[in-house]
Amino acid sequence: MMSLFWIVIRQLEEIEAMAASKKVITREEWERKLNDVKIRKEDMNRLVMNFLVTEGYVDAAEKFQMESGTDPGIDLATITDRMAVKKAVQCGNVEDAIEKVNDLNPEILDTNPQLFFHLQQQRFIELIRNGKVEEALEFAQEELAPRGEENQSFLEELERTVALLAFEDVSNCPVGGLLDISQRLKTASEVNAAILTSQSREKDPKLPNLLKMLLWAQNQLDERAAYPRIKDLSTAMLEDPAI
């Protein structure tokens, strides 16, 4: 799929050249320019782990390493407590997971201060979600208030999430959405990127960006030219073009 994201950009630069009719490209031709292309198998090895790393799929990562002899750049162990914190956060024990982000590295919550106030807004929605509207109160004023005096986009997501106290029926609340399973993960990826962050590793994985390459490349060359295209990314199979 690397090679396939070079060829559609040489094409590309090829065409812009061409007169402004679309340009027709066999099969055979883009098969051929695909094997000319030469991806060095331990490339492909470090796209695949970095991945596995990234997004914590410790057994796979182990298992390849053992298979492909490719060095993960990390502790494998520290995988596993990344997860951890991560997985506390999906379910909704974000006080076990601060505990578990502090136990890796205190620095993290003390120099990321948007981090800490989303997971002491995730608390709060919590205890929401559980019914415990005096004891959510009374969490609010101790802990997320004093932020939101101190920090104006913090006192607006504060306000915002108090709202869910104003309804009986949270489907009827527009901010209803904080209570969805949704919200959970995407503070959960927020303390994931920072953990990432604090091990100086990349907070997503390369994969992904190469496939929105892939697929923003053949957008351009879709103006230019009918050649064969991958439709289902899934598969990466080829298409022949519409002519």
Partner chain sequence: MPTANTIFPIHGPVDLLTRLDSPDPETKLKALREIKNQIIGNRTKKLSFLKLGAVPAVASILSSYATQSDSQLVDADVSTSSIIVQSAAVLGSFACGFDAGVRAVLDAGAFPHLIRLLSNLDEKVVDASARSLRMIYQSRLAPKYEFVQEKNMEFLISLINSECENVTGLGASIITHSCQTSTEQRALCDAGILKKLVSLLEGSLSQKNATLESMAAVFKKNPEVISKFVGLENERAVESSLSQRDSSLESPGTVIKNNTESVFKFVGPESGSALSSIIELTKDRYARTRLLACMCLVVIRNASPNYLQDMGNQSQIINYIPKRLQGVLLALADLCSKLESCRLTFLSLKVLNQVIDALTHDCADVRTSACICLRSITRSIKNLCAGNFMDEMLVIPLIRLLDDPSVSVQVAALGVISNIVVDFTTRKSTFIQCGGVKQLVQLTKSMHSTLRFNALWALKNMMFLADDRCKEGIFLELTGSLLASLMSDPEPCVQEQALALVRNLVDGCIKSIEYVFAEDGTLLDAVGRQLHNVSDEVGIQGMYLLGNVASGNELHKEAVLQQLLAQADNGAQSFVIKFLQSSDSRLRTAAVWVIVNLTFPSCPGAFGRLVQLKNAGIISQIRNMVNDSCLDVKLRVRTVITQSMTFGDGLT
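The form predicted on its own done, now the form predicted together with its partner chain:
Partners and other molecules have been left off, which leaves just the chain.
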């Protein structure tokens, strides 16, 4: 996938060598250059499959596998399991999520204390959200406090979390941010990443990174040349250079 990127860089260098002042490249010329770049269809397909698998679009991955013959490189059933875990955290069913992770691979939480702590933290937050203060207090003593003893680095976060117990109106307190849905999403994506790592897969799809590289390369190029650039990433339409 990196080769795509290097092609852009090479073009950039070429253009730089050619033009001391800002050069104008016409659409015709640009398209000719683009046509010279050979990208294998299979590579593109693998890029798409990588995105579908990592992001957990099982059905789409399955269809795409059938249509394009691209190997997903993983048992698609494990994606379903992973997405179920992620969804459970996103809905606030943390205990359910923990059980699912443990069924999937008991090693994940046993060897990843930080993740385990964050899941316990999330469980506590959900208890507070549901107004189960007494249960939350008990949970903090039984489950959260020992984590702080086992690992000093959790103490600060632990204090911040347990502070939720101190306020009557938790949504308007200094640590109220913990109750945000964004906190659930953060925990969910941490679990998701840990499962992916345990399956020897990268935790982020490659496609967004390539898009970032594209934007970076365009910005670099803007300083040196006027050319048909892609403004809208969703349509990837080339827009004529402003002359």
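Numbering follows the first chain given and starts at 1. Heads up, when I say rigid core I mean the largest set of C-alphas that superpose within 1.5 Å between the two forms. It should be emphasised that the depicted structure is a prediction, and the values quoted were computed from it without experimental measurement.
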For residue 149, is the CA shift between these two forms at least 2 Å following rigid-core superposition? yes
